[in-house]
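Take a look at this single chain in structure tokens; it is the form predicted alone.
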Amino acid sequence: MDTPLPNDNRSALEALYAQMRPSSLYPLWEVLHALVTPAPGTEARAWRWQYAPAREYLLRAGDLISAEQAERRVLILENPGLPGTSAITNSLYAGLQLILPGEVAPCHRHTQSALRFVMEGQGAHTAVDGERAMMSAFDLVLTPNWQWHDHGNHSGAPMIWLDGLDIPTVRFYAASFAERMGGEHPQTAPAGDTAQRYGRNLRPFGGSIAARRPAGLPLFHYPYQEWRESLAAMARVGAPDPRLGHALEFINPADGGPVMPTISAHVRLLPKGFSTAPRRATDGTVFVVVEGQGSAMVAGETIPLAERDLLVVPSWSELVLHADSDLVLFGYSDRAAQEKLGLWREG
């Protein structure tokens, strides 16, 4: 318990503070308890976005503004506890992007690292440095830091995906740069070339002509068909982890680490009737319900989950997941950055 100061001391201190303020000097002892907290704290709230209403708003926006006019036609998923920040957690951004048939979202690059998790559609592409990843529902596609990328839809139906970026992290460091090329990047390799060269526990010799991708982040397309098959195979041969269910992390084949320096991504399968043991971690996580129905209890609040719902779980919020039917989730977080900084913890 803090010892109260005598009135004369308090008055003298307040007078001292007033004299220091014009010099931008402030007493740590008045705010230390709020700066160095015994446990993580955040204004971010647990929140669910239902996909159908968000999709309707996005399609209505598609009638009013083109992908070229907008540069990126995206609805931001802003955490209601972080108003005005364009952030879904303190360190991450999320948005739903729409590309209509025949449209191109023009080529650009930026300091921010980004992932795309496809919510619906098939036949559109994301091109990374001129190589197209042909996108299908629930594929994961990366556009790493400072790599040219554009999006195009040559199918006959709308294409919608979740954008996940480290915009708030880059903003914190005041380290944002961006360049615009416009249009589509000239094709530099056939679609799928990177997966053939780097996706089979093989890679071209360093320094050779064939080593066309950045050595540190060569792979950028993780198809749903492949990761779902791996998750199903895992579930067939073992019991689910009590706190995670069956869980697999997407990795960078160059070093076995997270897919990008600031962002980790994973998938989980919870069998029908399974409930996880309570778990909390310092990385606030954004989830997409890929398959099934269930619920999430976040810090004591029960939130129903249905296919294509999006859920954010803030840092250090206790999470319990329950599967009413087989429940498949995709998630991304800032765990990659936290581990590098020695900050990540779970309990």
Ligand code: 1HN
The other form holds:
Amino acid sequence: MDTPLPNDNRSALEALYAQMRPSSLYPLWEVLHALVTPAPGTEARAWRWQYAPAREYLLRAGDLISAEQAERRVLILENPGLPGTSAITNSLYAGLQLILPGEVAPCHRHTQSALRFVMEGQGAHTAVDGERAMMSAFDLVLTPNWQWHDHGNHSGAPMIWLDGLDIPTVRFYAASFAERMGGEHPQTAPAGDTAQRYGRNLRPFGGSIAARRPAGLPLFHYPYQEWRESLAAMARVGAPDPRLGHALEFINPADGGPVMPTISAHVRLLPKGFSTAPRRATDGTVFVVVEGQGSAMVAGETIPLAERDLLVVPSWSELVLHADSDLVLFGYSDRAAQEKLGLWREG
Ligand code: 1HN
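Next up, the form predicted in complex with the ligand. The previous block was the form predicted alone.
Once more the chain from above appears, this time first in line as the rest of the complex follows.
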């Protein structure tokens, strides 16, 4: 209602609004243009978190509170344009989680879908419905909606990963449920079992006793070694896409779609010296710099990028990436949800 509509009856209209307000009735004509904008507008800002200082704060928290006490020892990466929301984009959440040697983050499940992208460490695990994914740096691990999950670190070093969840999306639908089991889920299968049964373009017969995982979303571990090798092979053969570089999306093998119903994830490699053509899309995206250095120009603002930096690019912000050395990025967004709703666009 910044600029009131020109109208000879202004004062009578204002009097009408004042009378209606206690009945929770409001005039659409005063707000229509703010509700239905010709192009996306968001309060979310482009922002970069350097890894070293965030890591330092997280380790200090590690001295003061245990994973057990905290349930999850996490520093939220909150978008400075969305204060008080625990959101990094309008629909997504991000946090950095620390698990120290010997610790267990107790078993629970919730309707929020989550991914983990390992920032450092080796040998800690996430158990999904009682099967461990042994994690290494830059592995992607999923804990889909309503699947039990706990984390444990039996290695000698701290492990830190990025948590990406659809918390604001689930909040929007008022559809949050959660249950706590505590401790560790009883083991249901040896580590790697799902990769053997579902991860090689094979799957058990539906309804057979070998079909242990949910048929619609069986996979939950996408190891760094595998995706990095695919990107490298791709980069050896062809030219990078002008707007994306060499890019690969992680998929759910059950349907060839995104990894989870609400979250898409991908990796890309920009060869040294490469600059992307400007691109914008309606899915605000969270990036991790896996390897290399460069910069991101977001809506005209230049942001330097170094290894393990985290970057958020809001919906419909024009992005130009430049690689000073070979630059490898991981990214996740709500594209999966937007495509189902017929909303996703790029330009
Ligand atoms: C959660 O379950 C985890 O399982 C991490 O590691 C972060 C943030 C909000 C809600 C649930 C985890 C979370 C979370």
